[in-house]
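The data below hold one chain only, encoded as structure tokens and taken in the form predicted alone.
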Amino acid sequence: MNPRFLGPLFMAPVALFLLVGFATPIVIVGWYSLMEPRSFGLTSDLTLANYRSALTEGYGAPFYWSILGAFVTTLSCAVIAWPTAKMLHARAGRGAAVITGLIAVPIFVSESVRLFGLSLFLMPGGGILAGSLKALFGVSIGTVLNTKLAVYLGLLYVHFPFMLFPLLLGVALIPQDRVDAARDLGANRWQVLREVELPLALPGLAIGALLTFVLCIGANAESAILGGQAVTVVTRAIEQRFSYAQDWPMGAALTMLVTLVTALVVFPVLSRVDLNRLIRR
């Protein structure tokens, strides 16, 4: 067979497997979105009035906290990341595996059961946090259980890992000979961090960054099991729609709002990440 078709016929599988389990749902629930309010076939007159009730009924209070929620945990994650990554690949041995062990076992526990273990964490009165504060300092706090900071805190706990691991890719690309160049020619540690540092580990904090937002932008459990009724996330919203409400062209219209804001943020973030570079190919 000619070499030139084997990269083509190599890549068939995935494209089709692509273009059904991916494509073809969009397209379906973006079709789904123009119908008729509660309305269930697929055959009505095409009409915009379910974006036009998305952007003026009500439901920017969760397409507001689903977005700066997801943003402000993927800045907070990339914070929290940057030094642990510079120290495990610093001081790779078996105190870093071990602490690389401890960062990656969770992620191979259910969500559902992380949170419920961080809920009794949390807990007011009786909760380790509070107990432990209220036994060895003698101090009462009140309750974090169901507030907006503890749905931040779980969105942080769940997705730190997805930060971590693609920004120590990114870490072991900065070469030690340049980052001591520049030390020696004078260069302070802001200086480094800023013009050595940062755009040689830019492939994976792009990287992370996006698997951070993405995953945080359509969390629901962090809400639903930390948040109590303090926060109403945007796939609350749409899964509300789908259920409940028996609203699908709704539900349908704003998940085509969450897939445009996602599409936004990814495609022109990957344009700008040499992926060869981070995998060394």
Second form
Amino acid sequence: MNPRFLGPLFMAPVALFLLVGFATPIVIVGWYSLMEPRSFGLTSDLTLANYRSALTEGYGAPFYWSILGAFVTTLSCAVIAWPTAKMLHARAGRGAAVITGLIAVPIFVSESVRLFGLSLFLMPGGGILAGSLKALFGVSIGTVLNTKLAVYLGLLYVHFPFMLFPLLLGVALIPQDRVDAARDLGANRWQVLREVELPLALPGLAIGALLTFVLCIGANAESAILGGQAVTVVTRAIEQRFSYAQDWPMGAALTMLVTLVTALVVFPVLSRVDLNRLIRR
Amino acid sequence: MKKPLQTLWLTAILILLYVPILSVILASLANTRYMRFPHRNWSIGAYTDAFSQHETLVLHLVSFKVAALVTILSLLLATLGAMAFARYDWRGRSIYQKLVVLPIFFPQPVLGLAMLLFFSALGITPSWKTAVFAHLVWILPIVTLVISIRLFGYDPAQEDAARDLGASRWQVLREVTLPHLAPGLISGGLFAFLLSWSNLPLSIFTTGADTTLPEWLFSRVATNYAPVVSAIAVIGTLASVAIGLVVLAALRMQRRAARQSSSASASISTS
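Right, the form predicted alone is done; let's see the coordinates for the form predicted in complex with its partner chain.
What follows is the entire complex, opening with the chain shown before.
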């Protein structure tokens, strides 16, 4: 059969599934967001009242916090993951493969387990860190638990591998002879980074940053387990609309706003990155 | 950077990544009401408690049912999707490549909430089956990418060669295409299983009255401390690690067999 037809044929089941499972729910949320406040059906008159109250009724703080948290986490992940990716790439062979594998394992341990572990570690008094320090050195320390800092640490900890792995693919796109050539021509370390390495590794960096940012926008387990009452993240605010407040259209409007923010970040980046180049060996 | 410094950096990263996991294991090794580390009495009482609770079994079974179904369905669909992604060149492929990965770049809790509204609009009561559907939306694109990476290294000329030598379409699929794809399918399946097994944000909204392991842990962890929670967290994690190791061992054996058969055929052709 002609490959021009085989492509669409093989694509059809996946495309159909995602149309039903991904696009339709978003359309339905969009429809809900236009219903009268506090209605549960899908048949009331269309109104923009929910969006008006979403923009005026103090949801700014959760939005601000989630976007800021996502931004700071993405930046810190990139700063830590960049040298790590370069080191792993430079060490060929078994050692690097083992380290890479060990970094990958925690991705598959549930977020609830890892964040629970982090909270046990940071717990004051009899926590793993505080208890050990007290027993070994007689030093008493406080705790960052239930503060914003703890939430940032949790975000950083959970999302670091999501930045590292795309970045590893990106760093693999840098040919060593280009770096050597730039050095020979007198470029200093900073110039090599800015003018040679970063542009060449950009597809990986962009995908990693995108993934980290988007996952952080939605993250709510970190603040629930580590943050106490320190912050209300945007997904928590939305959830409260649906559960306690029983105001589905309002929750739907907030959901659509988060979707909008995500789309504004995702589409420009994704349309510029060539996935083929990144994953083809 | 100097080599010892690099080793130090990488070691520090690994330690930091594993400290929380280690903390759960340490916390599970005492059966006291309050967390007081270092434990005065180390014990495995929390584990005997965990194993004697019927709930432990139920939680694992629900998580397993969901993850197993997600694995099978995503492998079936993603193999087709990957062929369209990496094997064939067709009009609209680049648009398809961008659209199919969109669910990966969407906040999961938001996706979970959207699913919940979707099910309620359709009049479907959420249960573990709807969670399978929800997990698939997020995991299917990932598995498609994993299989595509393998497919990019595939030379379609092999199929033509086999056909020229008289192989039927079915024989080509069974003896040329699938063996080459096998490592991609195995790692794709592993991704699907483990990501579903450990998923929290989608499960929270889409399992209805059923509860998966990560969900149960989340609800307990957020309320108060009990050693049995740590013990169940360790058991659930070990279960997934065991499955991962078995699959990786299978992958290795498969690779070795492939190498042997290719060297065997090479020696036949040279002799």
